[in-house]
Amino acid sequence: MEKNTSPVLEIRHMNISFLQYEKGFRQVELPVISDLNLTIEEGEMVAVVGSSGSGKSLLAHGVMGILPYNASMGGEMIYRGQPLTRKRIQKLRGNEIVMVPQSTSYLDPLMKVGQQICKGSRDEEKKKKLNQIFHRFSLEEKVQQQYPFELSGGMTRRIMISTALIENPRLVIADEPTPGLHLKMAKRAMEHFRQLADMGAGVLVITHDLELALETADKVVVFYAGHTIEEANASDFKEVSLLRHPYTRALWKAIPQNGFESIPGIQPYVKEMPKGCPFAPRCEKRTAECEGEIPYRKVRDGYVRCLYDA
């Protein structure tokens, strides 16, 4: 795979919002995503966490030019060094660029799942390449002659991450691709994930499991209520002290490993979200300052959107 020298994505102040309507005919525009940044190199694996209602699914909807009617989108997407356009995603989508959606409704009900992987190829490399990636996922040969009402959830998800693998992708992003997944068949996915990056991909994970993602993620992107809030190395995951955001260091207490707690406070609604840093309704070290600007800067190789990182 050709060298570039620019970033494979490069995602600068992605903001997503939707018209609703209320009342009758009065319109409400709600922003979901307000100020999402992140850089993916090419080989590099980067993990997206966050809790539900964070708005990580809908960054890789805006990447791949999904989003629904009544969405609309801001800030700059930059692919291989130049910007990634509506009609550039559209011509990308599916080779240079796959997807792996949480939705296994993507999966078309009245086609052979064989066929849908290899979008009707009937190239003899492909084939055999599909032999191969079903053996890795334990799946029988005859699975590719069955249609997806056929399956049961964790085969069709194994079915779904197969549709990226027969591919030689640049960019592959993953929408929470385990769900459904016992952990072993889970972390084998997540390894084939980390195997697409190290033949020179750029891969972009969105999970909430963040323990399964520090398995192989080079790179964790923290998201909370619409918000990057912090960019740190995987290794950074270490030791809580390394960590810049009070959000990111609950989430490292809270796996069981480190003591399995929990703070109080819920996530805020899009339309209760509070001025400046949406966490400082559950933040101890909250000050005034946090309901003015809080800047995205960098610290200790990562970056962070706090006032007073530890």
Contents of the next structure:
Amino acid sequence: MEKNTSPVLEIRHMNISFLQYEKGFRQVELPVISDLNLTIEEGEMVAVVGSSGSGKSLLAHGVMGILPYNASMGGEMIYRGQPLTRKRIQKLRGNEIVMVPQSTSYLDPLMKVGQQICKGSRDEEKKKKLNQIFHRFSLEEKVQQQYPFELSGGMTRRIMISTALIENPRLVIADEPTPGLHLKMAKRAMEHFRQLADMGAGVLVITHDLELALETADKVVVFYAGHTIEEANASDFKEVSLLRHPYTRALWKAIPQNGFESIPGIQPYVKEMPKGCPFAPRCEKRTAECEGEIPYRKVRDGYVRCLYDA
Amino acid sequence: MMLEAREISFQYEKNSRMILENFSIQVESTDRIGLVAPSGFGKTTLCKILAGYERPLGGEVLVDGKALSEYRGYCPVQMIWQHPEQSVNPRRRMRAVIEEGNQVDPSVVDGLGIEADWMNRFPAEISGGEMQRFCIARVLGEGTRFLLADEISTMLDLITQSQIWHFLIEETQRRKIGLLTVSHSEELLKKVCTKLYYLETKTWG
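Same protein, the form predicted together with the partner chain this time rather than the form predicted alone?
Okay, now the whole complex, with that chain kicking things off.
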């Protein structure tokens, strides 16, 4: 891989909204992702962590150019120094840029899994690589001759991860790659993504499992109600005082080993999004200013979207 | 009250692997027991047997000394499933999930943070965490004496997980509902449970 100093992927001010029909022909625009900023360097593994319904999957779909027809996207995406246009992503996805989708329904039900992972190629090298991957994932070789319906949930998950590992990608986007896997297997899967990063690829893992992400990722981007509220180094999570946003601190304190504390309230629904800071209704430190524009600012080698905490 | 599994054995098909063999456990009304075992050890199967969804091949399940299968009407042992999206009817509004329960008290609905507006939504319109709250409310109706929780918080974010468990601990304590819970996270079980049982070594901890 030739040396390239620009980041693998840079996302600036991305926003994604959906057009939805309400009653009759009345349409409403639902902003699901607002002002998302993210940078992935070569050899770096970035985890995007957020609860379900926070819009994390759409981020992956946005980058891959597979958003549904009623969605629109704004902002800038730069891949290795050049804008990632629709045409460019169509050429790059599947080889240089690969995605591990969240839903197990993304596999072709009519194709044997071995062929599917190799995309029909009969290349001996690829077959060898596939056998190695299967071995590492404790999958029997005969599984290659099976169809997706014959697999258990955990096996399907491992097959989908294999589809990414078989290529030599420069950018890997994994959307919730571990649910349904037991802890040991989930850790192994994360280690594989780590290896890809160590080999020089940029890896973006989207997950709700903060504890798992912290074990392998370099950077953690915290997502809340469609906003990136903090970007921290994984090592910042060793101590709560190093974290920047009140929501991230609340997440930390909710880890069983760290006290198992909870805060009241829920993440706001897109249709009832508060003005300004999305976390303000649950925040102890909120003031009137929190209803205004909240800048995403740099604090201690990371970023935070909060007026007060840092 | 006591929920008791006495020497139960189970396999899904003849000649297939024995999933449980002469397994016994007792759960008292004041117990919160955590089951620790690697995947494939039959934790979900055990829950299904204890809740009456499957019948054991050998042995019996007793509630206060009477076989579970002899109880008529509402089953005193209720189960919360791992995947809420697979345990609600996708074509009915969320209100129906609560109505399926046995006279669920409004305080349960409030305590779980379920908002009035969610009642009118369809399952596809709410998040997994919100849906799991409905599934928990559904099994906390009148007449529930024992609750089985099978990996109920793996898909939730940490704050929601903590919210839901704090509610369940308080509610089961107050109503003297015995709780048996399964999770891959031992740290979580240590926080939630009064006793841990390691299936692999058959020891208490």
